[in-house]
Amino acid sequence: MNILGIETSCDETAAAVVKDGREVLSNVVYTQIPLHQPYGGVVPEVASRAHVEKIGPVVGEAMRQFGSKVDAVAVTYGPGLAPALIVGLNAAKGLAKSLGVPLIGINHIEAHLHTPFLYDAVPDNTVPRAVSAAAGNSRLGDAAGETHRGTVESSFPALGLAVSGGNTIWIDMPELGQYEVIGETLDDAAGEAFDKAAKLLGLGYPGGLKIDRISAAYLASTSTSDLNLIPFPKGRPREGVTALSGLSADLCVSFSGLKTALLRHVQQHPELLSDTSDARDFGGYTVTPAVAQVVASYQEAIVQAIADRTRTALKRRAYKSLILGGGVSLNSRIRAVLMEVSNAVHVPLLMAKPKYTGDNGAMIAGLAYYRRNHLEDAMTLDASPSLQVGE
């Protein structure tokens, strides 16, 4: 079976098609990060008015690339940002009623966690390296991950984490289709505490990437002994909170603290920012290694706070695989990390190729394949831009 997915959450439009929920047979993808570099941030009007000018030309090509009719037209309705949705909702819906196919709604984040498991139709030069406990393999230095060879059925119970701009989110999966938020952030996501980061240190947006490889260029360049990390809080918050709302506080994060933490830090220190005379390359990006250093440990605490949760997450139960999906997914300091939290428990992880951890059309189209009778009349589906996992 044949499916033609769109994605229009945020500020990618994107449209694949997928066959039989895990090859992806074409796949185009268009950000509009150079449209919101200059406001720091996504600006929903700016990205509602790409999607309108591009998502023709870009499933125009996704179909074309494919080269034949599809069975079904599978498109993102949640969560994300409104005027967004709207355009990639309205669009898989008139398309869907003019090919005569069948319309199935997906939830933007169990998308996500559905990218181990898409491969290429046509195999590229990234295959990576096993990713598996039993690989015994916890050296991740292309931060690449690869396709889940076994049935996606045989990988639950899984437990599911998924981290991007807009989420951070443990998800219990007992069964393939079944879904339970355990935990997650109670404010900023991990994406978004990378970003207003960079921001605060002058790096620019988008500053995920630009965190990681500073933060992989600093670790590698200094010996282990000298490392001297900044204690930056790992984002723990206390039992009992109003905003836990019933979840244990052992597996959710917070990530206000950090960020005024690493605010008053540059306070205390204007030399930081304004002494650039040692300024050197890291990773690609001209910085003082005092700044690198703060990167680095601001870094190392989201990715601890993240392990600690995740190591607590599965003492729950007996798992078969940790999931991992999102965008910052593709952290490679993330991934080392988690490939010693599960190699630990022998539970494996599962992780996406680089190309498919952001917002694709792939991921949309893969995960409809097995949720295809999960929704009577999509033709009814209005955008839901808080829509919850598992909803």
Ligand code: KG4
Contents of the next structure:
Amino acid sequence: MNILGIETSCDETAAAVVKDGREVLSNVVYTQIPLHQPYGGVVPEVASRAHVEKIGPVVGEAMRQFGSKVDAVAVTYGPGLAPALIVGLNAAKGLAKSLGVPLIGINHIEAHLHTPFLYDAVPDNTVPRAVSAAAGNSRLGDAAGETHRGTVESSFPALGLAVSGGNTIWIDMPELGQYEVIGETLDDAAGEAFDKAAKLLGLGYPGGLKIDRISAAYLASTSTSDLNLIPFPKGRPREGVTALSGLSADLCVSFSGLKTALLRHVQQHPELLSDTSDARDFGGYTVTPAVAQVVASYQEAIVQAIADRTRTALKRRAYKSLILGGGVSLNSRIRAVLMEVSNAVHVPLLMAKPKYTGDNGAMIAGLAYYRRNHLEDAMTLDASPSLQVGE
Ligand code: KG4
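What would you give as the form predicted in complex with the named molecule, now that the form predicted alone is on the page?
Below, the chain from earlier opens the complete complex, with every other chain and molecule after it.
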């Protein structure tokens, strides 16, 4: 069964055709990052306009690469930016109607957790530098062919961890298609925490990949016995705070204290950003060793917070896999540390190929194959900006 997946929840206009939930036959992603860069973040109005302009060409190219008729159309209907979601949803409804095929509505976060199961019909060996070492360890998704082993169904019960620009969320998945949120961020998502720090340190938007590369170069330049990191807070919320809304504090994170600690550090060390006399190359970016140290320390606080909560969550039941998804799952340090965490309890860590970590249509089409009976009539769906996992 070949499904066309359409994704427009944030700042990527994307479409892909996936066969039987896993084999990616075509995949087209138009990223709007350059349009949002001058604003230092995603502007919903700008995103919506760009989706309107690009949805036709992107879907057209995905269909042209596939070259045949699809059996269904799938689309993200939430969570995300309302004016952005509407564009994809309307396009998908029109297409499904004109092709005379069913429409399948998909939750964006649930789809991120399907990405480790995707593989390419045509192998592609391009692995971005920042993740090449860690990606070599992943059990699924890093090499076409490897993903043929093990069925999706045999990976459950699974612990899902979606880390992106909009979400940091731990999900218990007893079976494929069953989702229960067991932990999440109480404020910023990990990606936002990366992006805000990068902005504060003058590294530009988006900041995740830059922080990853600078940190990797900094950590490689220090001795392994002494990473010489600044002890930033590790984002553990206090038990009993109302924001937990019933979730356990040891399965949640809060990055607001970390952000404030970084701001205070920068204010207390004004020379950090003004004195660039010893700036040199760290992972392709010219920064001072002092800035690189701050960047690596900040990243480590986020990584250790996520690793700590994941370690706790993995004790909840006998999981058959830890499924990692979302744009931040590209982070080389998160991949390496979560690999250690999962190895320690002998639970395989399933990670996506780097190109499927960010928003894409393949994850929508892929999950739709397994969720095609989830909604009675997707043609009546409205965009649902605050759609909850498992709804
Ligand atoms: O999944 P995604 O494309 O969009 C959402 O659905 O939110 O994630 C985008 C986020 C951005 O915040 C970006 O800075 C972050 O992912 N990101 C990274 C890395 N690559 C992208 N964060 C940390 N390390 C990376 N290598």
